[in-house]
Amino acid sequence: MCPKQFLTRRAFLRSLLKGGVLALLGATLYPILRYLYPVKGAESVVTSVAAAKVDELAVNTAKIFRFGNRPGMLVHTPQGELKAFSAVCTHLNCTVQYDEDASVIWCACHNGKFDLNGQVISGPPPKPLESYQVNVRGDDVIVSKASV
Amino acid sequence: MKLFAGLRAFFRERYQLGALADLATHKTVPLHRHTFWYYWGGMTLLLIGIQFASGVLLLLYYRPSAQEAFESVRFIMTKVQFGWLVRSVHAWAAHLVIFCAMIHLASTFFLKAYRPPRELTWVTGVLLFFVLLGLGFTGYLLPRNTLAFFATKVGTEIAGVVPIVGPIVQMMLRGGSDVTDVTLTRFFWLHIAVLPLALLGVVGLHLVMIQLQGMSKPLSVKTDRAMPFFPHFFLRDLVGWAVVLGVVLCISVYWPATLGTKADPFAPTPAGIAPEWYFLWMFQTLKLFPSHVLGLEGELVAVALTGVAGLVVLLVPWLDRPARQGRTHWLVWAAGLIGMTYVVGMTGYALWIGHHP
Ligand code: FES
């Protein structure tokens, strides 16, 4: 027998009825965890939707339409273009307005405001807001996301 | 009479009952000027209990789906004999308990009890207190009405602001990334399952150390004077609780909850998006944070701070070191005071902005 052992039988069997602790648990654990998590993949992935009808919007108004999951909207701007946004603001993900009066798109949550071009005029957004390409075919106004 | 000696006797005989019987005769309540305020965590409890009551009843009706859930409490509301009555009471106990909570809170920490030993009976006291708000958080959005359903998008985006953990807390609050049908499952199962019994147990234990070691008398009394706690104390505690009940029914019946408008996804957040009174003071120190500090983010910032806030509020009992030597420090009282008078000033403030836009 050795007389300079390390490892003693007792702390040996220890250490593996700790580690068998810890495995169980981890093996319980790990499961819930997962099964807590989201299941991915159930959103679907739009890239692009008609979003209106070419005459449906008169000059200095918007409508938000649906991209997949999120809202969009749509702005004919007083110079007469055609725009499109994401119309979720960046600041905490309410969803924006077109204020005709000021010709400005408009968060009231918390009083963000973009201008026509989704540039931040003032408030605590930090980002612009996303732009989407805009499409007319036809009767319809298409809306895209630019391809990456 | 007789048949309740013959129980008392039944019992006795199976079970050790006398152990019982002996906390509840030996305990006593300190008497002295602030006595007041030891029945404020009796009518939080109360409170809780009513909770628990009519949210049993609720639960026979409401649907917890996108499409019914609002339709489910109209239906309560206006086709349920008395479900007017159930949900009002629910809605109008939810303010209350906070309410109660809050003042339970905050008195307990001018009066200083949680100086040793008592320092976790503060900490269940505090995280009771956030089990509160989480249920108060979850509940908002069940009746998914605009406001409700808005509130939550934001108050989850919050969430999302923290590094690392934030979006993992967003991701697994929102059951996805967007808050939609499965966001509303998940809060339906905090607010009925997890969090109750996370309420359960903090509750219990918060009880069960107050028995223990009974009741803390402030620093500044001196006299021994007390009063058993049964049934002198428990029977003024009964009129406390005949009192809170009394006001959730006048209330309730008097300014029943209103439900607004069903949530629309796709429609503008309208003008007033506002989240639960105790969460204004937060809300509305969002609003006003630049949207960026020192190169950070501004709401990143906001949110760290509140963070730290909430550790320091647990941490009490340990950061208040004079305290724990038996002494007062008037920077401890002023620091209390300066927290309590921002939380109420913001709320203040963010109600003011509300009626005056
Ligand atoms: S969410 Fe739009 S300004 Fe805050």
Contents of the next structure:
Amino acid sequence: MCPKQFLTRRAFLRSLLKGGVLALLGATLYPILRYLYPVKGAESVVTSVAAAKVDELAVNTAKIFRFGNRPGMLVHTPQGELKAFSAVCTHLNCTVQYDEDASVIWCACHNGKFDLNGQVISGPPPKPLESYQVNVRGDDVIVSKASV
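The structure above corresponds to the form predicted together with the partner chain; please give the structure of the form predicted on its own next.
Lone chain follows.
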């Protein structure tokens, strides 16, 4: 007859402690590695979208619309033109808004201001807003990525 080997209390606690340390290490490293090496292709690729109806925007107003997984802004300028930009500030990725009184695009985070061509007027934003092409097809206002 073979003697049965039993796990001692000390050996059991030691293996339990090692397993806990490994679990803690894995739970700590996994989010760090996911941050450093993001999944490729997670961002949706959108080239054009129907942002609004033609009669939806009054002159000197704007509308935020979804362009893929980011917000976009369609502006009906005081001159009657339709212009579209990324609604993400180039400073800290805050969502910008349209100031009808001053006819500028304004970022509330740090008071950054852009003109109606997307160029920086004042504040900390380092670059202009990304601009999009605007076309009217029937009753729809179609916004597309600008051709490079």
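What we label the rigid core is the largest C-alpha set whose atoms superpose within 1.5 Å from one form to the other. Numbering follows the first chain given and starts at 1. What you see is a predicted model; the values in this text were computed from it and never measured.
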After superposition on the rigid core, does the Cα atom of L16 shift by at least 2 Å between these two forms?
yes
